[in-house]
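Next comes just one chain, in structure tokens: the form predicted alone.
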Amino acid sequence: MCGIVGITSKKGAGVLKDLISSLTKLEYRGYDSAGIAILTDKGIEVIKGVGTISEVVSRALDEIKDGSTGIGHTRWATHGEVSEQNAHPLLSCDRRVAVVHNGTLDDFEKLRDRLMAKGHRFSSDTDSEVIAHLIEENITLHGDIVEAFVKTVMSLKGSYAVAAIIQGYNALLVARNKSPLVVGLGNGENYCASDVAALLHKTNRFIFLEDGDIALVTPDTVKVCHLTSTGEALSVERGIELIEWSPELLSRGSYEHFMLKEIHEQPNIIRKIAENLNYYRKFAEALFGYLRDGSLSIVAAGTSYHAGLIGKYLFSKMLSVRSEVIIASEFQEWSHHLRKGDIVLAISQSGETADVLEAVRIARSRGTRVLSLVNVPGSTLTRLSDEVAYIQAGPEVGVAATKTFTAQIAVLYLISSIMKDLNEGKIRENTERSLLSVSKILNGQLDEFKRRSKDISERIKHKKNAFFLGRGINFPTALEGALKLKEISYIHAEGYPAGEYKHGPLALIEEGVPAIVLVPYDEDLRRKIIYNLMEVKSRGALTITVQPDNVDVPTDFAITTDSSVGELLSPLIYAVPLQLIAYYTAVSLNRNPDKPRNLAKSVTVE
């Protein structure tokens, strides 16, 4: 995925600083390279290069002239290596057209070959550059700029969010298909971006474009048309949505990194979810009703997949409901059994993950009902779903998901509890109280978790491998702990069901290899995992446990927590020290936890 932003203003000049500010807020979407293009009275000026926005684009304040319209891009490479020539914006031969693009184009080689045969010269290895040359070619053929852009988009196949500027035309030309793109509405200026987060400091009014939409964005107007399957461009009205997220939520404040800030936000988010129990009741009632007629499949990717596994456990344990969890990218091959009336529960932080969206489209084509748990309001997934519940975590900037993982678990617990009440025909009063207790415990223990996690990080930071073991509901928590460590510290880490570990992976244990064990609250499970702990310890493992404070286990290092929480809520507690161990290990190795190499926040290409 990549981040794109555009601003067009009737002020005559002055968009440069706002463009850079907005682009900086999208850097979590990719940070291989960056660039901006400004429409000035002398033409289109471009500055771009390899590196972060602060390293590349901030030079623009001194090196290029300000203007009334501009576009910017921060890249996560798909086609072409990371280089200055492949950085966006990309220009046409005559330098009168500049384009930024998020997505991947199918059969772009054929388009490029056809354009080269007509004399166009390409300066990059990207698929995106064909868009700039197509616009130039179509302007030559048709004369009218808007018609040329529409003709260009009609010839594109694949996924794209495109923003283009054209010399002599004070407007943004934008198009969307299977990649996120929003239009922001201002006063005397309008905007576009890959994510509302880029524009919250400018506006809270947004138009969410649909797949197949093309928009002409001027400083005063927004005109949207939709491309039909027959190739017509029909004028359409898209509603304006208000986003209530505060711009302050996108600031690090006094924290060194967004990841640490977002870890600290978790107790309050869990409290907020608990206090909004009635908001989730409608969603739970809908899911409960649908389950009378069909089977339940949960679809998600990455961290949300781990939350989905915990959801599966909760549905089974609390409701005796059978469900399955399907990795989104494998959904097409693993969902042939779905029939009309079945239910798909999609879980996504961004609501824009390409694999999840494609899975939902497949599910809908088979007649299933789609319900979703989403963090970002107005995202594509919300518009593809029959029912939506927001996890209310606020914008998450850190690439490694933290607060959205625990928020997803808290919402799944709440929904399962409400459905259990419906199933038993009674309302229990301890659901909200239990989550509030977790919030209070996390607030009280966070400093101790940090202290112990720092200590542990110093002991594991130079290890090549680490293993996370869990049982029951905390097997997925072990998977998540391993994911966090590997994605931000670059230490190889794997999570396993503790009983499965002796079926092969135990061969990898040698002197000093860290084994991080999540000790169950359940006494029977705890007895079993202690045997697993002793197995790895006797073979030289460095043992680290996260455990209730009322049990004694043979371990080298322990992080203890309140024993009153109980098994079903333990992932909400156990996830936090695992996040902190990963965070402090990365920081100790001088690796930026907010910008792990090769990764971006939400993958919008398949």
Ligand code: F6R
The other form holds:
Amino acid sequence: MCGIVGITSKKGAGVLKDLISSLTKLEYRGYDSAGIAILTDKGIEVIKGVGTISEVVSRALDEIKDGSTGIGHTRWATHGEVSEQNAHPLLSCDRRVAVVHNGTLDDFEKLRDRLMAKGHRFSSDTDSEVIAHLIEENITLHGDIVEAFVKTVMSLKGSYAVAAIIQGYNALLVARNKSPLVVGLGNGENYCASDVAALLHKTNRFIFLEDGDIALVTPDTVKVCHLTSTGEALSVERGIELIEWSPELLSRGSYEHFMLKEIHEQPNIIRKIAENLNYYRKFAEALFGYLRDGSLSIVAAGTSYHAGLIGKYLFSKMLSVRSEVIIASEFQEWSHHLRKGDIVLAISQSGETADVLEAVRIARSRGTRVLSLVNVPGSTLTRLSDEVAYIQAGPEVGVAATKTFTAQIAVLYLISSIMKDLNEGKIRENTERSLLSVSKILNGQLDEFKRRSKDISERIKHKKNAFFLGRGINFPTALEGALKLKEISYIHAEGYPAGEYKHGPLALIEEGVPAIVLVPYDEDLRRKIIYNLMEVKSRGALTITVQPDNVDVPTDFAITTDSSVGELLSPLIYAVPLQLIAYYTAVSLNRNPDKPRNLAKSVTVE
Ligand code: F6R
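Moving from the form predicted alone to the form predicted in complex with the ligand:
Then the entire complex follows, led off by the chain already shown.
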């Protein structure tokens, strides 16, 4: 879950500043330590350390010489503690090779022991350092630098996105397997990075490497070869893709945090999705057709899993289609029943979550069809899928997913509506209209939501626990509200189906514990949840409701929303005050909501 970047430019050019700005754009992938290595006429210069990128590399402009090729890394530790030694780039013994690596190497201990027996000295506890020493060893054995790199990659097992620089060689040597890596194409310079976001200020032309690809990237050329299962490296052509995200989307603008900016973007994204109804038609038609042959399993992690649960509800309620939702990391153990012809719908913001990718690989090996809803263009999941629909939320930088959650729900609603039309053989006009009206309501209510959420955050910020209760389609919204609060404010929070609460968790209610209750639009469900609310209130809970504005609910605090929204679209509205409560609670506790401790945006390890 680290970020890597590399730039190679014509001799005489300086790449340091660009390397720093690219690395800064990757900070959401990891932020416990960082480093840069530059190829200069004096050799390879390295600056690295513990801390944020700006803390570490602010020294770089003064302390190291600029050069024409360089690599950078932002780390989120997996092997080895957070320390300057373990920060990347990592060097070979002779300091002629520097590498950055994202992923985890299997059996690296064996490689390290073998290299140590040959006299290599290791200076870190990381698995990644073996790569630098292996390249050094292979250069001694084979002479040719590219051959040495290919031989090195051949001996690696596990997941890796690697970029290496070698003294005297103005190029980047890169390889990927089960960790993301793209090559960017510039004028007189070329790049590599963990994702396109790092390079959008330099280019919008990208080559998306496949697992098993190795590339030699010089300032003018990119040569790619692919490692076959028989251990050969065959030359391959990879196409160039244009990415339409503008670099401005990656700026925070006048917002204090990316999370707040991204919360604000939601009404516009929902509007854009509604206006693009026809774009989703092909995907919906494919899914509708496949459903005749097999069963539907949705697979996702974290917030996307919660969106998947809402998808399951929509498919059941609107289409009477049975589906299951499997947490990606559990997929292997819970999918033995899947057969050829069944359908897996993978939902992922990044399209790079290792658990989701592994689930999809398992599903494919069982002969299922894979359809996916993804946000990041060109991501690995898109290339493992038979059909892809983009949720079109634009880059999400805040580690906590916000706008991509509502975008996933809006797309699932559109797809379900289109499939309902196909089922009934008619086209209803109101699908687009109802999403547009949600977008408008959200726009009109955002300021009020912010004001109320801020007040509520002051009341809950010193609590140890909080509970989120929902029913029906807003049970997953309750799970999501709890996830948001716990991940950025570090207050323990759990989401429950409100009716289930009395079967155990009710024992945890004591004086002042916040119970955040999502009041259904549906009258029958509402009657039941009011009963559940009274249960917690009478035991001392501080009750906070999110509810339609035309109903009377006995509660301590209420956030109300337009009663015209209706049950099926209510998660799109209800999610927003929950995101804001989490946001303001974190800010008020002096916690950075964009970079919660221990978490990274793109979870590329299993
Ligand atoms: C929570 C959050 C994570 C992600 C999860 C899956 O705010 O962002 O739970 O939802 O890591 O990520 P994607 O959707 O990229 O597969």
